[in-house]
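Listed next as structure tokens is one chain, alone, in the form predicted alone.
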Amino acid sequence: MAVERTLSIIKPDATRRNLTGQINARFEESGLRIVAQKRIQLTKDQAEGFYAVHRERAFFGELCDMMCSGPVIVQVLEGDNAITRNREIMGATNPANADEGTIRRDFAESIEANSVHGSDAPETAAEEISYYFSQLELVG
């Protein structure tokens, strides 16, 4: 198995029900470190940044409203296969369409506040973790 590293956000509709220790013990139980973590208030440019790919899509303007909504816990999770493990911790992103058991299906308000966000690929993780994390904050 391949040690990897992946992004995990926790959302506004999450941090504002205090989900937070909920949420990570489950990536911790399941094997999964958080070598890296910071609370933090994105902006709208920020979000519009993060979510670029997303930019043409008709959600794009409520998305990125709702990641500025609130405080969002971002942080890297490490671990064998973390990027498919955490996307399974998660659950699918429509939380009707998620699986018992899930983040998303045990805490998502909505499609759009589904409490968590994950990397997807390799790429899309190396890409997304240094959009809010230096090198030096990157514990190992």
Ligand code: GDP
Contents of the next structure:
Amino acid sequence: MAVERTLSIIKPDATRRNLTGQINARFEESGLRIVAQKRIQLTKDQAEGFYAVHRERAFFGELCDMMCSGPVIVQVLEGDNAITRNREIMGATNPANADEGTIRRDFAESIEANSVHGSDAPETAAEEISYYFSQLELVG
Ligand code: GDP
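Given the form predicted alone above, produce the structure of the same protein in the form predicted together with the named molecule.
Next comes the full complex, this chain leading.
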């Protein structure tokens, strides 16, 4: 198995409800290691840049507003197959379709306010990590 790194975000709906510790316990208990982490408030420009791939979608404006509505935790998770593993722990985008025991099933408020983000492929993981972290912050 390959050791990978992936970008994880704890979204504003979760930081607002004080769920940071419970969510990160799930990653750690699953064998993923948090090797970089910061709590930040995104600007609209920063949220739009991060979600640029979705700019044609009907929900783009609402999604970016939601991501700026409170602090987020941006973090890098490392471990065997970390990209896929993180997405398994997160569960499906829509919490109504998420498996039992996943973060989104247990904590998400809606398909939009779904508590966590996780990169979906090695290329996007590398791009997303570099969007938030400099090389110096990634010695880990
Ligand atoms: P993810 O990889 O599971 O996060 O899902 P996507 O990349 O498809 O979508 C990115 C984010 O946009 C999701 O995590 C949701 O916060 C939001 N989103 C996705 N689909 C919808 C939708 O149909 N409506 C709304 N309002 N938000 C959505």
